[in-house]
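Take a look at this single chain in structure tokens; it is the form predicted on its own.
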Amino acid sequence: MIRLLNIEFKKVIYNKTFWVLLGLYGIILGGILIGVQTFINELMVDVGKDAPIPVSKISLYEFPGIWQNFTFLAGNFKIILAMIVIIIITNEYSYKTIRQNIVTGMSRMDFLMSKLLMTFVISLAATIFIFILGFILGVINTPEVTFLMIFEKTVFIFAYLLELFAFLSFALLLGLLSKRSGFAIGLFFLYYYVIERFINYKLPDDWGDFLPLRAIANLIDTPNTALMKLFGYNFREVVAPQDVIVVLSFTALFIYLMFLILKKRDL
């Protein structure tokens, strides 16, 4: 495992696109998470001027709700990480390193495992980033912090790790299937923003929840903040076991399809 990861890190260490996109992800997501509470409260003050009832400020940074708030918001930016994964796998075909790896003794299963390990490391690094930022802001903004309060809803952190890995595994599958980064990224955007939403629109109620990317997104529901309650919404505040099972099943399917592609394709 360590050997496979070392090989992967050597491939990306001088890849400027990889680091630029990773840095862009961190800057955009970090900036939004740090500034979102101020932005929403200022917006609510403006709206509240004409509201028939007083609109109070909300806190997105207090424990334990911060974990669902942050992971839900972060889930909207995982497509940047998907682009990174697509570029990593398609570069193997562009620079013919996949053929070189196989010729020099790496099995096709080892090659797939190395990509999955790299995908997991990216997912884990992004999750740790969210956890550290959430922990710092939570400690600063929670009036009375207790140990139990901090870790009460950290299940959302683990759900986010699963969400990321499943989502990036789908991106890896598309990159492996198409072999060209531009085409794969275009196909990913097309499926993400158009095809799956169109299929969901045509399916009967709730059937769309079993489409792959929608199922992955369903792991973490919209947070039940004071703002949502103000408008009469009531969202789920737990990670449903059935959603975890569905996402794990899709992830296993993605990995199996990648194995079949590598097994049958002439490299």
Contents of the next structure:
Amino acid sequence: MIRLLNIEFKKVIYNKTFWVLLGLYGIILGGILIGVQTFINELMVDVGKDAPIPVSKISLYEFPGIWQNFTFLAGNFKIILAMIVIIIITNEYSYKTIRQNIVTGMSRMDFLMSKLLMTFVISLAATIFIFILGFILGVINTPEVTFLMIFEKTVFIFAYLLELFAFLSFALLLGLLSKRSGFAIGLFFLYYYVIERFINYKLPDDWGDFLPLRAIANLIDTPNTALMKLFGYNFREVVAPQDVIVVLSFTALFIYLMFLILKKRDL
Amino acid sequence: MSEVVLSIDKLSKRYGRIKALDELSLDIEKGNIFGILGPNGSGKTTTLGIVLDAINATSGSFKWFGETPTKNHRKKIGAILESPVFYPYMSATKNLEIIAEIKSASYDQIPEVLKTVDLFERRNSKFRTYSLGMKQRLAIAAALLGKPEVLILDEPTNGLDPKGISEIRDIIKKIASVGLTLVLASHLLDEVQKVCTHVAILEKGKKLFSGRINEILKETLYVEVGSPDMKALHASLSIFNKVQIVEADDNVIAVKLDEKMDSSELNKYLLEKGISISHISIKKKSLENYFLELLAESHDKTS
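Provide the structure of the form predicted together with its partner chain, given the form predicted on its own shown above.
All chains and molecules follow, beginning with the one already shown.
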């Protein structure tokens, strides 16, 4: 396992596209998470001027709410990570190095395992990034920090890790299927923004929750901020076991499909 | 009996309705320099792709070192399949480090193999900056990593200029002299003739011949003779039972000699008959002639 991961690291360490996209992800997401508080408060002040009831300032950065706020917001940017994963797998096809890897002495399962490990490491790194950022901003902005407060809702951090890994496994599957990066990314966007939404629209109520990307998005619901309460919304503040089961099943299915493709396909 | 390194048993591969490989059986023994010959599309790369697990066979089986093949066998095999393949954004050394990781080989061998193919000076250049000849040489270096017992080279001189071809050929000869088992697929006959000890000839996925190259070349030894009096020469040769006329034209007659005959004996016989000889030379029939004969024969059968 360590050896496979080592090989993967060697492949990406000199790959500029990988680092550019990863840097972009870090900067965009970091910037937004650090700036979002100021932005929303500006907005609240504007809303507050004409509001019939007084609108209080809210803090997104207070424990334990910060975990849901951050993981929910960060979820919107996972598409950049999906592009990284697609490039990692399609490069092997466009350079034909997958063939060379196998001929040299990797088994096809080793190859799949190395890509899954890399996908997991990317998911884990992105999760740790959110955790560290959340921890720092939380400690700074929470008036009275207690140990319990910090860890009370860290379930969202684990849900976020699952969300990323499932989402990126789907990206890996599309990359493996189409072999070409442009095509895979196009297919991904098409499915994500058009096809699945259309299917969801056509399906009876609640059935849409069993669609893969929708189920993944459902893991972490919109946080209940004061703003949301103002509009009368009430979202879930927990991670629903049903969503976890659906997402885990889809992830297992994606991995199994990749296994079949790699086993059957000539390289 | 010597050790069989690769044993192929009735291997077939279909691409839709096309049979790329049709029940091919083949044994390659330790120490062989084994040439796989055939026109483009005859199934050479398909065969090598299957035994290296890059391609799934439709039916049939193969064994490496007498065992059911696993990835660990491939670690003992150095192989190039078709064009050289590496990560273009990485240097030669870094690319070889990945290969070494996969083969569980030591990095210490990297400078050594780079020197063998004369790329040591360019080891830190990115792969995409290499010329085709250098790429091909790097592929050979990669194949040599991990001290393989078997080396498989598929069309190693494809697309190279004459200088590149002779460089690769020198490297192959150098490697062959170490006593490795070498499998060389090529459509270039004289390349195979120059380096191989054994050969298999394929056409449309079928085996037309396999055996020692010496055998082919020995049985096809023939002598060309010419004389001012061609009619008399022809008459004398046709009554002589130790030779057989293969080909005759206005200037020379080609004859196949009996096994115990040699050209001086033929010379003596003709002199005794009072025929003066203006030309006599021994011709080894080249692999090319044999190959073309085989192809023609197989076409006759099928048509």
